[in-house]
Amino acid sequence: MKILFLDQSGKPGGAELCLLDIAKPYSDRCLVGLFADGSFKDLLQQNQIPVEVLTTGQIQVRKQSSLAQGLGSLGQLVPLIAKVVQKAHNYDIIYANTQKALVVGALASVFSRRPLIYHLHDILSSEHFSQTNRRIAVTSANRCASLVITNSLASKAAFIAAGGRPEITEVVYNGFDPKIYHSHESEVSQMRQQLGLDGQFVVGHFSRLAPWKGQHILIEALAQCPREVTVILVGDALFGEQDYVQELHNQVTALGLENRVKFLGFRSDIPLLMAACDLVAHTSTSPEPFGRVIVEAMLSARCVVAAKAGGAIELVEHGINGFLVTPGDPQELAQVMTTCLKEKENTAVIANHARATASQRFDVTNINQQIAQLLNKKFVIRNYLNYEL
């Protein structure tokens, strides 16, 4: 089976990292078509996955775009759609990995007569998407997709609530290679020394810096914790969110936490940085569709405290493999952080249990097998129907 993957981003976010793992088994018979150039193209090439940037023009549509803004972008989409149609004739399936890729892939599917798969990595709610964008996504998927893969039950429920067809929707969680998240103690010790974290109880937060990711909640919680608790923020602003970064720095200064909060920016050594933490915090104020960082923390054998909403509820059993707290509640978060500091043995037991269960539940080999079975099923059914016709 030959697959044409489509993705709108040139930067390696969660959806793109998931696509990278899905595409690896098809590296000799696939092409990843990107709608923007960037470091994600380099990452695909490093993994010997064929990739091509299909357009250099930025698509002027955002998650909160109106109908008029959406219609205004049609002119720039026509050449892109034509190019995708041309490419699709050489492949058996079009696999759309993002919402803009879905729109382009849906139209290309009609003209090329190739089945469309849509991998939904978002919660289609009013908190993240305009009504127009939700309607376009659902209509495109309902009319053109043979299969919609969602990354959690929460994503599936939101898709169906927005009008999506349940009979074409399947849940497949993100896959991970557990070996990547095993770090040597000597490397961990060296990292803590480099960052000046020796003797500290380190709480890590791994995400782009954005208001809905809730870094301000963690900083407020930190102010209520003992002085040996330190926070590292791994990530930086995207999509014009620099004002929020300045607000975080101002908050740290106002609370007198300059020596207890470290802004590390974007980093590529995430597994080692996670291993250097004692606790990993997930503080999103809006429901997360999956929560990739939660699983990464588990695989790193680090305890995780997560906001009790969206996909996080499907990943974390409170007190068993992590902790859940009310989204946006710094006091409750501070209580868990302090408890983990005082009860380090129990925290370690929970972290080790999390690694054991996550290594089985989210193993990338098993996840890719699930996706392959779904693709083969849809491909065989489509071919059978075409033959009968």
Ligand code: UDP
Contents of the next structure:
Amino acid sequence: MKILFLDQSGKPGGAELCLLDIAKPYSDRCLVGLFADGSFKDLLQQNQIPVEVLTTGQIQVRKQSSLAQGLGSLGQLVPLIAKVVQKAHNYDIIYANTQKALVVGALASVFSRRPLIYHLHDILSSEHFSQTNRRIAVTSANRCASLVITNSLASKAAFIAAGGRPEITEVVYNGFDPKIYHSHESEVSQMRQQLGLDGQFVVGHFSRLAPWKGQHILIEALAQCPREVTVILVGDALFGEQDYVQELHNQVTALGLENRVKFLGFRSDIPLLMAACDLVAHTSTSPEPFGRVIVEAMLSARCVVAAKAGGAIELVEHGINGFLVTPGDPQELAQVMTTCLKEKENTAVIANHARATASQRFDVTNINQQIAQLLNKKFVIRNYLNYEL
Ligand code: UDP
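Mind pulling up the form predicted together with uridine-5'-diphosphate next to the form predicted on its own we just looked at?
The complete assembly is shown below, putting the previous chain first.
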């Protein structure tokens, strides 16, 4: 089966890193079409996955765009859709990995008579998307997609609540290669030394810097923790959230935490950095659609404390393979951080249990098999044949 993957982003966010793993088995018979140039293209090339940037002009529609703004971008989209239609003739399936990719892929699937798969990595709720955007996504998926893959039960529920068709929707979690998350002790201690973390209880936060990812909640919690607790913030503002980055720096200064918070920027050595932590914090203030960092922490055998909402609830069992706290509550988070510092043995037991179960549950080979089975399912083929008749 030849697949034309579509993704709007030039930067490697969670959806893109997930796509990288999905595309790998198809590297000899797929193309990833991107709507922006950037480091994600380089990452795909490093992994020998064919990639082409299909447009260089930025598509002006944003998550909170109105109908007028959406319509205003149509002129920009027409040449892109034409290009995708032309490409799609060489592939069996169009696989849209983001919302703009869905809109372009939906129209291209009609004109090229190729079935459309939509991989939904978002919670389609008012917290994340304007009503117009939600309507466009749901209508495009309902009318044109043979299959909608959602990255969690939470994403599925939000899609259906927004009017999405349940009968075309299947949940598939993100897959990971557990081997990548086994770091050598010597490398880990070298990394801790390099970062000046020796003797500290290190709490890591791994995410792009954006208000809803809640880095400010972690900084506030840190101010209530013993002095040996240090925070590393790994990630950068990927989508223009520079004001928030400045606010975080101001907050650190205002709380006198300059020596206890390190901003490491975007990094590609996540497994080693996770291994250099004692605890990983996930602090999203709005429901997280899946939460790759939560699973990555588990695979690294590092205890994780996550905000209790969205996909995180499906990943973490409180006190069994991690901890759950009320989103946006720094006091509760500080309590868990302090408990983990004081009860290191229990924390290690939880972390080891998490690694063992996550290695099975999220193994990329099994997850890719699930996706292959769904793609091969009769209804996709039947749809394709219907188109051909
Ligand atoms: N990540 C990364 N470098 C960074 C920060 C984050 O590679 O500096 C990765 C992180 O390891 C995870 C992904 O980005 O795999 C973020 O995915 P998640 O589902 O947590 O959030 P999303 O970006 O999809 O909202």
